[in-house]
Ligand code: TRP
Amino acid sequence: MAGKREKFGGRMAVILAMAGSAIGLGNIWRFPYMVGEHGGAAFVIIYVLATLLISLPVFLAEVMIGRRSHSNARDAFARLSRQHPFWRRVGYLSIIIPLMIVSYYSVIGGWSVEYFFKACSFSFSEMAPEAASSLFVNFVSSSWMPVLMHLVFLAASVGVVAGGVRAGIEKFSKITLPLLFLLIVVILIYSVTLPGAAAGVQYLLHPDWSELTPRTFAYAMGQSFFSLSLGMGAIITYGSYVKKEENILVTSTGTAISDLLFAILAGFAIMPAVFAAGIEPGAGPGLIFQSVPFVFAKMGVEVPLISSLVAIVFFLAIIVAAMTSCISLVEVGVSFLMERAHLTRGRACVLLFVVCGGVGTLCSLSFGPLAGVQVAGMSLFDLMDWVCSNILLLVMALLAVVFAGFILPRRVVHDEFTSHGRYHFNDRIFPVVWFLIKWVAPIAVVIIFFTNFIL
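Output the coordinates of this single chain in the form predicted on its own.
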C-alpha cells in the first residue's frame, strides 16, 4: 500500500495544495471578526508573531511526521512510535478532529453557495444597502434552505477529493488559489474607497494595546492554528504526499507567508466595508455575510452591471476557497479509510459525506429550529467551533510537536528537515528550528491552552 501512495507533482503543487488547505474561510470568514472582537491591529500583530514563531514550527513538525511515516494521519504516529499504545490512540484523534470541523465548516460553505446564487440573480445590486446587511440573519434562521446549501457545498468538496491527489486536489488548488488572491485585491481596492471606510483602515493599522488581555493571545494562537490547518491531521496527510527530495522549509514557509498575506488582505477588504456599513466589528461569524453584500449593494447604486458581475465572481471565489480547506480535511478521513478499512476512494467519500452531512445538518439547524438547544450557553455550531479551535487543535498540535521533539530521534528530524543533507541552509539553521519545536512551541501551546480556562 505504501509504495502505491500518490505524490504531489512538485514544489509549487505542494505550496498551492497546502496553502489551499490554509487559505479559506479561516482567513475570510473567521479572521476579520476575530480581529473585530479582540482589539484590531493589536490582535493582527500578535497573530503574525504567533504564526512565525510558534505555528510555523508546529507546521514543520506535522509535515515531517507525515513525510517520514508515508501514511495516513492515524498510522503516522503508530508507525513512527513502533506501535506504542498511547500514540496509536493519539492517531485516532487526528482523524476525529478534521471530521468535526468539516461538519460545521461546510455549513459556512453552504452560506457562500446561497450568496453566490443570490449574486447570480442580481439580488445585491437591486436591494437597499441596509437590507443587504440584514439578509444574513433571515437566511440562517430558516430551516431547509441552509441545510440544502450545506449539503451542496459538502458534495462538491467530496467530489474533488474523489478525483484523487493529483487529478483532484492538486489541479483544483492550482486553478483557484491565484484567482482568489486576485479577487480579494479587487474587493480591497473598492472597499477602501467607500465613505466611512477610513475608520476601518485605521482600525487595522493603529493597535489599541489597552484592549490586550491574556485571552487575546490565546485566541490569536487558536486562529493561527485554525487558519494553518494545524492539529487537524490535514498537514500530516498532505506531508505524506510530499516527495523525499522536496525542501519542506521552503514549502512550509511559503505556505505560512501566503496564509498571513491573504489574511491581512482579507482584513483590509472586509473591515473598511464593515465600518462603512456601520456594522459592529465584533459582530461574530456572520460578519462577512453582512458587510460584503453591503459593498455590492452600494456598488449597485452606481454601477449595477459591474456590481453584479463582481459579486458573482467574488462569491464563487469564496466557495472554492472554502472548498480547498474543506477537501484537505475530507482527505484525512478518506486516506484513513482507504488504508485501514480498505475502502475504495469513492466509497470512503460517500461514507464521509453521510456522516459529516448529518452532523452538519444539526449545526445548521442550531441557527433556526434548534436555536434553543444550548450547551454551556452555546449553540451546537458555536460549541463545535469553540471546542475545536480552543481545545482540540491545541491538544493535537501539542502532541505533534512533543512527538517530533521528544519521541522521534533528533537525527530523524534532522534528516527530514534537510532532506538527508541535501539542503545546506536547512542544516545551518536546524539548531534554531529544533529548539523552537522542542521547547518554544510546546511551552507556548500549554500556556495558551490553560489561559482559555483560567482567565
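So that the term is clear: the rigid core is the largest set of C-alpha atoms that superpose within 1.5 Å between two forms. Numbering follows the first chain given and starts at 1. Just so it is clear, the model here is predicted, and its values are computed rather than measured. First, how it differs from the form predicted together with tryptophan (TRP).
- Comparing the forms between these two forms, the C-alpha position of D75 differs by less than 2 angstroms, with the core used for superposition.
- In the core-superposed comparison between these two forms, the C-alpha atom of A199 has shifted by less than 2 angstroms.
- Once both forms are overlaid on the rigid core, the distance between the two CA positions of R340 between these two forms is 2 angstroms or more.
Any chance you could show the form predicted together with tryptophan (TRP) after that form predicted on its own?
Coming up is the bare chain, nothing alongside it.
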C-alpha cells in the first residue's frame, strides 16, 4: 500500500511544493501587520530566532512523521504509535484547525479579489494617494461587499477542490509565485524611495526593546508556525510524498529560508510605504490594503500605465497564492468527510462551503457592523486568528515534536534524519537536532504558550 503513494520528483520539486504551501497570505498580509502591531524590529528578530530554533525542528519532526508513516496527518500518529488511543484522537485536531483557518483566510482572499477588480478599473493609479487608506476603511465597513467577495473567493477555492482543476491552479502558481516575488521587489524599491519612507526602514532595523512584551514571543512563534504551514498536518502530508533517500535537512532548511526571505521582503516593501503614507503601523489586518494602494497611487502620478499593470498583476498573484493555500486547507476537511462520513466529494464541498462561509461571514462583518461584538477585547476576526495561531497551532506543533522526541525511538528519528546513514553531515549534527526536537522546541512552546495567558 505504502509503495503506491506518489512521490515528489527531485529535491527542487520538494522545496517548491513545500514553499508553495508555506508562501501565501501569511507572508505578505499577516507578517507585516504582526510586525506593526508587536513592536517592529524586535518582533522581526524574535520571529527569525523562533523560526530557526523552534519552527525548523518542528518542521523536521513533521516531515519525518509523514515520511515514516507514508500517510496523511490523521493516520500518521495512529500508525506510528500502533493505534494508541491518545494519538488516534490527536489527528482530529488537524482537521478542525484548517477549517477554522479557511473561514477567515478567505475573508482576506475576498479583499484581494476586490482590490484586483479595483486595480483593473485603474482605481489606484488615478486616485489621490491620500485617499488610499480611506478607500480600505470604506470598503471593509460597507458590510455586504466584503462578505460577497469573501464568498466569491471561498466558492472558487471550494469549487477547485470539488471540480479537480487543482493541478491547473497549482501549475499556474508556479508562474505567479515568482512573479509575486519580483513585484514585491519592485514595490520595495519604489516604496523605500518615497519621501518619509526612511522612518519605515528604521522601524524594521532598529529594535525598540521597550516595545517587547511576553506576548510578543507568542505572536512571533504563532506567526512562524502559520507561515510555515505547521501544526495542521500539511507538512506531515507533504512529508509522506518525500522519497526515502531525500536529504530532509536540505529541503526543510530551504523551505524555511525562502519563507523567511519572502516575509522579510514583504516587510520592507510595506513598512516604508506605511510610514510614507502616514498610516499607523499597528493598523491591523488592513495594513497592506492601505499601504500598497498608496504606493500604486504615487507611482500612478509618474507612470500611470506601469502602476496599473503592476497593481493588476500584484493582486492577481496574491489571489493565486491565497487560493493554493485555501485549496489545500479545504482538501483536508473534504477528504475527512469523504472517508469518515462517507459523503460524496460534491456534498462534502457544499457542507464545508456553508460552514466556512457562515463563520467567515461573521468574521468579515466584524470589521463593520459587528465591530462592537468583542470577546476579551478582540473582534471576532482577531479572536479566530488568535485561537488558531496562538493556541491550536502551538498545541499541534507541540504534539508533533513530542511525538518525534518521545514516542518515536531515537534510532528511527536518526534513520529518517540521515536517510539511513546516507548523509554524513546530518549524522554529525544529529545530536544538536535531536536536542532541539526533544528539549528546546517543546519546552519553549510550553513556556510561550502559558505566557500567552498569564502575562
